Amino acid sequence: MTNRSDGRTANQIRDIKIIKDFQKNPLASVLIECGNTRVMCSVSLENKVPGWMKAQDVPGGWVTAEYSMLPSSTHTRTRREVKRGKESGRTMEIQRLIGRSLRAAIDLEKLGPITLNIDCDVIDADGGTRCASITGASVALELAVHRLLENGTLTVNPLKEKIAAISVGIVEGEPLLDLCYVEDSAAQVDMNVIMTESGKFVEIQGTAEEQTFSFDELNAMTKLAKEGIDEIFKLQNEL
């Protein structure tokens, strides 16, 4: 059995707090605690669609995510990204990971001519920050739309159901939920989980940093990262 720095079980999760309306001035937005990774997610309306959707007389709106990290949010200060001219390959990779997770949970064409902007920013990394901006992204995305429909902005719910993700992973040869940042640095195998409340894989992640891993193994992973999840969607729905 892996000794994990936090002292949590095999199968545990960090504790999971999420604060509704955290900023003042964005339609919605959610600050997540995930452990000691915090994310700012926030969500704003622009009344119009991108320009390759009126190209194409494509229908409906549309979802889309920007992900950065704070300067301070890791222990070596990170440099913005705008000082270096261009978004990291990491950063691209992660936030059209949040953008398409979002549009699992959402029926674009209901949404209509508008497009909502999720903006996910890094305040603390120690691991699963990815995860951690799908999952608040959800939660300020659901309060988004009920803001929308009390409006009379939408006058039916676009809404499918609700998304979270988590990560998984191997560490000295066991399967381990929701790895903090040491444990993800020292994993063999490292993967990210993305599902629906139904129960349905919108995206998986899993790579082999230093050793191949069995399909038992993925197996185990996958099955331990849903246990992880349907807990996160108890959290969600008692907010």
Contents of the next structure:
There are 6 protein chains.
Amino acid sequence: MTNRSDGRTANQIRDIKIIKDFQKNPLASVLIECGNTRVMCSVSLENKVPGWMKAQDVPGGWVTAEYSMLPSSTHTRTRREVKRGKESGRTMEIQRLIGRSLRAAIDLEKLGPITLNIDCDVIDADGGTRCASITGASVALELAVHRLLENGTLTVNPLKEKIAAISVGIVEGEPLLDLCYVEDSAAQVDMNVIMTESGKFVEIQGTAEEQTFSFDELNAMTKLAKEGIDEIFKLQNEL
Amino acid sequence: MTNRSDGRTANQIRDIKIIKDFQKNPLASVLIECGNTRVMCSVSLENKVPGWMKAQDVPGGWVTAEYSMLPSSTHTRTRREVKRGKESGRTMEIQRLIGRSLRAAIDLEKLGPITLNIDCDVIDADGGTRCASITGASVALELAVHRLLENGTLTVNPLKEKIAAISVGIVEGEPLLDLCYVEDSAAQVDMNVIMTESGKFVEIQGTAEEQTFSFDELNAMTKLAKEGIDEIFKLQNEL
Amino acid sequence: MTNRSDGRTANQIRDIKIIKDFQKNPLASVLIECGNTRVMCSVSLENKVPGWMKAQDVPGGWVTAEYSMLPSSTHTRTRREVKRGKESGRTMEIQRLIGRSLRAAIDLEKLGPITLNIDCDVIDADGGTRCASITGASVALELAVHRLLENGTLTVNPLKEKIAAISVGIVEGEPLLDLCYVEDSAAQVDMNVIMTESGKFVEIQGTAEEQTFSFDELNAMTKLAKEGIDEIFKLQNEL
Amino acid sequence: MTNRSDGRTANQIRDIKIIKDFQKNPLASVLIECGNTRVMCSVSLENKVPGWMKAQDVPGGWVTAEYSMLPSSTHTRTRREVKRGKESGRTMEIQRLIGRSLRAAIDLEKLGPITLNIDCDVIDADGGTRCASITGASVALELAVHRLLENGTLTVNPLKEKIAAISVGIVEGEPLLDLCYVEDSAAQVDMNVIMTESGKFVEIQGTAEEQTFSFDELNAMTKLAKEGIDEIFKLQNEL
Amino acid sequence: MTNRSDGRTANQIRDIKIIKDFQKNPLASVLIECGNTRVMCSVSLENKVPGWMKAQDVPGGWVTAEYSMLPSSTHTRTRREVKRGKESGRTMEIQRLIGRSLRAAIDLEKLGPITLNIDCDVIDADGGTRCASITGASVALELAVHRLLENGTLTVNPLKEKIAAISVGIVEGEPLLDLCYVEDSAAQVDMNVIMTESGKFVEIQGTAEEQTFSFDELNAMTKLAKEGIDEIFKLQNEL
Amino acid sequence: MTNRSDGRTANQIRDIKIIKDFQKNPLASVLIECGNTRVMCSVSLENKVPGWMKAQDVPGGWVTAEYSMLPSSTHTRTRREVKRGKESGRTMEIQRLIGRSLRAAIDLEKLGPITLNIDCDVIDADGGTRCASITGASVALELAVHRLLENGTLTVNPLKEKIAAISVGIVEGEPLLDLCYVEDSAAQVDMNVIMTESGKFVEIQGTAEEQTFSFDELNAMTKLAKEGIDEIFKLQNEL
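Go ahead and give the structure of the form predicted together with a further copy of the same chain, now that the form predicted on its own is out.
In what comes next, the whole complex appears, and the chain from above leads the way.
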């Protein structure tokens, strides 16, 4: 059995703390802490929909996300993406994942002609930043929707279900839940699982890093992920 | 049971044709046709490794991929990405996937200090272009490696296993193999599966488009994908 | 007398093959092959005119062209232009030439408020890609216009005349027709000539590469170009 | 006498709180809070100097700064600068000011061939973000230098003096210290003053927003700024 | 007492020459010469206001400025900014300063819904280019306004006051007026002062380059700047 | 016979004035005036060759050109190209033409490992700016080479021949020499001819704007251009 660097058991997630309204200006914001990973997730309201929705007369509203790592969030400073004039492929990939996942949690037609912009800005990175972003953004989105219901911007609740995300991987042959950075770097297989509270998949992305994986390993990893997701929802519901 | 637009059964892949050395100048090239989807996949040799490998003294070589849709490959013309000065998120996501998948098929240390650049350029798009790109690139890569062994650039075969890719989705509640464009647009769940010839996963990406999916549906889709992959390898081995 | 690398006489053009409707999605497309040079030329319809035409109330429609070399089209792989965020001067120069030439072949006022986008994408480059692009685009444009007349988008034929293009150069003191890549690299003078079927000039661009040229040499080259253009039209009319 | 929106007197600064080591990965970091304005200031070490210093054989090291407002830091969400491919003029102006000011506080020759990168990322914006950035960065820089002295990277202390910054303006004819956002928007004159602990100017920038200002008003504002700076240093020294 | 490189006394400005209508096409243009520094300042009329003014229904018009150094204006050729795709921080900072200063000289509401674009292009750079730009632009703006009054585009004079700019610095401990390039490079403190004809400040920017400065030095420099500004206005009024 | 807007005969060029050393800092500079068109042409020395020459071990030096129209050079202000992040196709095309033409005038091997950067910046545009640029640049290049011979940077004269450029067109059926802007706008055919003093072609670019042209018209235009070029050289030699 693997000895995890922070003493956890294989199926144990890191401590999660969520501070609501960490930032003062957005409609809703959350600081989520998963072990040493910390992400600010905020939701801002825009009273219009993207150009393509307007052009194609798509009814309802939109939810979109942006993700960014602060230069100071990593051990070795990360270069600010604006300096090279465009987002990296990794950033693009992650923010598309966050946006897709949150749109799966909401009935866009019930939103009306508004856009909810979600910003996930990583303060400290120690692995699992995309999963922390999705879990935090889901909490912030719920908070935002409640406020829009309260102030009358929304008249029906568009939220279908809460979602949460967790990483799982195979390290030295053993499936481990919620990888921290050193585990992630050593993983043979790396998987991110996003699920609803009722246990359905929203997105699953598994990647062979050094070694391909079998049907059995896929099953073991998704089962482990489900355990982690259940833990997160337990915590979310105690907030 | 769904009536597929092109008359296929649920577990039937589209016809695949592969023309080797379609282009004259690259080290190796392939034109792959999967139904109405056509992609040119080529491999070019560069006698150096990326800067970060040199800086970190990583031994061996590198394999990387670029993906692009020709403006004329889609029903409505697609704007050339150079015109807006950067690749779209979708392009980035796909070319990262292609590169990762092919690196999983090769022992990079055995490559020596070279880079193999893979270009996947879509001529006609009718769904499944990323999967066709991966399957075609795998064939082109094998061809390229054989030539490098023949001309002495390589002295050991770095190929670990052949890989192939197929899409699978849930349309009107039914799992379907190898979605064409109209099926893809209507899919509730969309999944891309990349596997080795021995039936191991290289990458799996499943996305809830309109509806989340259960553990049972995940299993049904991966099983279906395996059937398709087996078909592709049968065809590849008859080339 | 120069021995040409491929055994041609000084006033002999390379074999030309034209495959119509090579691509499935555009309004019209052509694969043109001039010796070892191959270019895909396609025409797409857009139901609007450029912003400047609208702003200045210019009547009629527009024809514009884009040109690109696939990275895999050259012996040494060419870097994708989107990677550096903008088109090269060479690309700009060529696509402006293609667009100007084709606009000279068409009565823009008869087009009505539409834009015809022409894409020329080079699959294999062995010299003369800009000329092959223009000749191929002229064929594709004719095909497109016939379809627009058939489906009623156009009610009058806007085509004034067919055009074709050929290169001519002075290599080792001798004027040669239709230079391939090795000849082009060795040329002292390089000229591209675009003409109508009736033998009028649409564009002429002659450049001293290593040696300036005289009035007599200019005449010899334009005469030779005329012979080549006549050959091309003979072929086009046999299609 | 002006009634300030938050009840302060004309020469009263907002409450300042400084949390050291707010972020886990940088060499040193600080979260500074000036009223409702909050900025993360961090210092990272890079073991090289900028290219121009190397090229010109300039001895010593370098200190540089980057400034950015998080999209969620403002009442109306601010567009992420990477999306338009470059920093705004305002961002450029501010980060150049921060860098210049901190370089004035340090003897660059004593740094040795290293670069200290300062990142100022605004979490909440309520006026005075550039001044908060400079004051916070000065604290973080001192912290960083102490660590570099402790771990032997530095052998002599390069810090010449602490610096701090404060804004001052004329609102409805009256000089006010440390403007919050609503005051800043209404100011006729706006001035930023950066000073050392010994009361010398590092930088002074005064701008007529709606009304030009006299020598007397300049004197009144700089005097007021000095009072504010003295307050800040008192607080800094109690940390 | 410092011996200035060009023999001036400490409080002596360089010779100023102003040629009106140096360029033929703009509404108004000026070539200003301050010693060896030469700048073309021109004003062009645009019959619309910026998007943000329209969106926020701000009444009146707008004045904006762009600044650029010709590559050939400096001893060592300066790289053209378009080549790296964006303006430098220095350029941004300067053109924002020029625009702000000139807007302070004009009653924007009296302009009506037009934009006056000011272009300052440096032909020869020998220090003080931003100050020469502002002084020259002020003259060109006055000229432009007179023409707009004459041709009826404007019905009331929107000009509040003439402005002019001068640099002042401390070199080897002594305050010097109107620094040329070699003095600027050696300055311990560098200050740019923009004033109205009636002696009020429009903008003041003082920077410690190598040495911080005291209240007394600030006073000495602003007093010296005032002397220089008075000289410039005397000259302007003799034009 | 056409009545030209400025009273010239069909074969009459506009007045040309050339002021040497108009700018103070470059190695050599020229202000050239052709009627109402004015261009600054300057030459700067760089003690290195382009990267590709070094990589490919090409002996000798390089000559390159950049062209830009000042925003204020046109009747309606032209947007600064840096604002949209890249040069226009027109700019690219022109500066490539200028560079190619001047390289044809010089024996690059005799230059040694240096680069001569030519900057052509248009002050006033009234047609023929590219031709004025080439003629002016040729004069500036000659001046620069003489200085490099004098100061010993060059030991042999690399100049092969002087070059000059002129435009010619067909307006209302009649060939006209040296088109001004209104003539250029109305031209059916537009041609730019660059020749050496000995009457050889360096470059010829003829474009059908509204009407194709015949062999006879080509001859008439080149003959007319030769007359104009002879005039220019007469003038140049009187400088």
